[in-house]
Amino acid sequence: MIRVQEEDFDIGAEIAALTEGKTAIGGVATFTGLVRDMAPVDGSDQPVSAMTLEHYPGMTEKKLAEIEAEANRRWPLDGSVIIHRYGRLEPGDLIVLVACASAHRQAAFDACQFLMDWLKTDAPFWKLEDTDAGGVWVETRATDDAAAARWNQTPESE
């Protein structure tokens, strides 16, 4: 299940809608992400008062299911759940969830993580962070793509 929306959610409750009825769900594992305070900008860590989430509408979806497809080719999920918001946000608020079910939890954590490296290099949103020094669209780090890229190796070339 995909949802790109503005509404804040409830964690709680999307876990219970996740599992509701399969009884052979062994594990739900989760990645929330928040709009933090602080953010590095030029060297140095300066405070974030807000955070703007653009996205293409349609584009986005389109992704983001392709996204999630790849995870329940790749491992045997029972369901997932990925929200993630679009908006101007503040420090605390809730960005983005991330849930993925499955018999066993290795494949529910493997699936959870795959999901969250490809949304932070492959999803088609944008962020603004309001700093000090004004308006720093946030750019994608090395540190994301080399998470992101250990999914494209094969268990051969491991």
Contents of the next structure:
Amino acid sequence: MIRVQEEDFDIGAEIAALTEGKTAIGGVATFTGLVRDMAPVDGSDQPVSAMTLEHYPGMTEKKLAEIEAEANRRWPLDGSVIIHRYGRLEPGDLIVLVACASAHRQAAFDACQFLMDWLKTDAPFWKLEDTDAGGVWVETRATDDAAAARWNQTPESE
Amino acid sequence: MIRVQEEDFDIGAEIAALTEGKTAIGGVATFTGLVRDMAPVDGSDQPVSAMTLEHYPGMTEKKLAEIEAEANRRWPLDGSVIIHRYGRLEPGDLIVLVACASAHRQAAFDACQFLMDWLKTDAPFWKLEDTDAGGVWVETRATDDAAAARWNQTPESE
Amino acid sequence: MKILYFAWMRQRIGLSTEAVELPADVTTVDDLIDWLIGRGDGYAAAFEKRDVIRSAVNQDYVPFDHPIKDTDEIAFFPPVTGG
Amino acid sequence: MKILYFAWMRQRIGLSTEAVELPADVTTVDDLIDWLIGRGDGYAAAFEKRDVIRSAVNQDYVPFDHPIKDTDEIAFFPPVTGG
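What about the form predicted together with its partner chain, after the form predicted alone?
Below, the chain from earlier opens the complete complex, with every other chain and molecule after it.
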């Protein structure tokens, strides 16, 4: 299940909905991304007062659905959720939730990491941070590209 | 923070408490374990109507605190939670929650997996499953030992 | 053809979307970029770092040698930073 | 000495905890197991799979050659299955 929305979400309620009535699930791995109050600008950390998330309506939903389907092909999941917010957010606000349920702990963890890594490099979102120096567009990090690249190899089986 | 308790817990509330006021956190990785309705007994899957978790009061808290401290030594965490229940549980009930908060996504994921792997092999809990054939003590899985053993190497840096 | 711009490309061009009539000799994404750059300073600034820009045709990522036609929806944007 | 038993060891012995006076020649966990086995069939059944059993002295895992003394809390249990 994927959702692209401006509103906040409730992690506990999302996990409860994901596992509701599915008693074959052994575990749920999640990752929740939050807005940080500091960000590197020209090499030094600067305070961030707010962040605006821009996205490409239509393509975003399409890419998220593709990424989710790929995770379900690679791992034996009993359910998955990707929720990504857009619009104006403040430090501490939730940005993204990825949750993967599986009978197998390692599958749930791996699928969750895979989804986060691909979200970072493939989902059409752009972050504009409000700093003392004005609005600064967040730049791609080389570590994110490297994290996504590792999944191009055959995933490890449990 | 560690808790060993008979009562249920609220995942969303636990994550909110973990991140409250800490706006340097970039993300939170979690794993939630649930009671499954089927379990392997003598090589074939049997329905499980309930599970009773026995533990060693005192030693449990001690081991969980040690494991959590070790995770905080290995990774730059801004907070962590381990909650493990004991007593009688039914399929779909929550057993365990591990949550790790960090400015770094990979650190949060790795620490969360480390904690789950060590919980499986080091925390003094024993599971008795109610099946049609009576009460069956859950046996250790070789995959759990292997999963824990991988952390004896130097953890990967991000 | 519908063209969309995002993030700092949108800011530099001053438009989030526009409809254009493609000249006959514009048949790939690369051709389109060259043609857009010729339309003004904002476009030139937006496409300055041509190596880092990503393009999508009908909401799928494509390389710059991808063919385009007048009924396509094409988007240009900087590297994505979601998650 | 306080001894605790868990899971199927507790069931086979029929006790979750007991207090014993150690004979003078029982100085390690291994000695204690030998001595307990001699106390009855329940103990013998509980310690039958000696290889798989784990022991803790004062709530820390120890190998069977670990020394013990009368003021220790010692626990015996099958491999743990939490998480």
